[in-house]
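Take a look at this one chain, the form predicted alone, written out in structure tokens.
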Amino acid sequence: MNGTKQYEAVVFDLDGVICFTDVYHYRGWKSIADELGIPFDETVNNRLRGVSRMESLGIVLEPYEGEPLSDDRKMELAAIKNERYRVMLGELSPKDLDPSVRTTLDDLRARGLKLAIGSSSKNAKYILERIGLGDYFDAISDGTNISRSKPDPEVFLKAAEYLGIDPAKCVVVEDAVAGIDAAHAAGMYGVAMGDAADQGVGDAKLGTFADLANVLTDLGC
């Protein structure tokens, strides 16, 4: 790798960037909310982007007016949601990976860039295996190795650490505002797509994943 280049690695959020499992998250949380008799819709679901499982449960429970839930019960509810979610993830296969994602990743690797995942999900490795990218990334930082969720920069700083690359030489691709905030807090260049791009955050914006190639070319990568 040419050490004079400003950026040497790209760190990707997983859900909403590399693949899309929002519908499974929605169904999982909706089933919990329905059983507790509390409202849950797409607006609430959008607030869960990039947020840890227990913090997500806290958001889901905001309208709850029943008997107080113990910490053990909350842990149980989160575990039930995750079990249901993982069952639904079993429906994923390589056909769910947009061909432009693999093509773009191949292009970035050919440029000598290191590739990493920076996701709050504890299911990141399983999802990558299901869509055929199990051994594709040079490093994976996810919910299994962090204690603080985005917008805290921990997940991205860990990714840079695992890659052995200065955070300032990393580009982050994110679809959540909290993720772009985390990237900036880590001292990284933040590329927004999806909801984050719609909200007007990020140092650059993508209309499609394939647009990333041009953004990185503009950055001299």
Second form
Amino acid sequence: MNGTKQYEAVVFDLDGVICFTDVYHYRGWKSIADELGIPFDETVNNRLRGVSRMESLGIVLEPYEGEPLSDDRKMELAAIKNERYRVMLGELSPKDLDPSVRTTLDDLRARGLKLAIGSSSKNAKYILERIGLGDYFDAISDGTNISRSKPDPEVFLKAAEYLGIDPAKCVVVEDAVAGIDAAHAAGMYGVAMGDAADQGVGDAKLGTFADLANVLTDLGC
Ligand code: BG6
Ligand code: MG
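Could I see the form predicted together with ligand BG6 next, after the form predicted alone?
All chains and molecules follow, beginning with the one already shown.
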């Protein structure tokens, strides 16, 4: 019967959906911005959601008016930020996975839905291991297997390919406006939470992650 269902898989963004590492991104980029003497705040941090590390650096450097930075120096700054970020990720543990997220994921799996990750992060697998979901998902598409980050649909199309499921049968859950745009560009249904929900984008909106169960029931899953 599954083959006749409109939706057969859910692809989850990671940061800001399954767990909350945005504060660590904020601290990492803020430390770089402070050292360069440029402003950085939550508004800028929100623009980094779903965007690759190097593109994020480009956004962080927009107010920079010092000596031009070479490509090598930019790579070095991104690497320093990532080292600091990884140290903070080391503090994550299964306690950082909200029990209602786990319960909701288990519920969706019990309905026969395939579950995947679609994240721009090159640290996605490490984060999943830290929070105890290292082996949980049926497929992981992340920053290590894409050449274009959200709003390009590549990360979600790869997730559908790894699952062996038609993109049109996938639902995406995202906290980034760029991620909802990527879902739509992939021909997928986009469920917004967090910042994306606040910005009014998406085909449905979640107040909490657990609301996803009802959204999917309404979609016939
Ligand atoms: C996304 C975050 O998940 O990953 C972005 O929303 C981040 O803010 C991007 O820039 C890349 O992350 P990483 O871990 O590869 O530096
Ligand atoms: Mg996100």
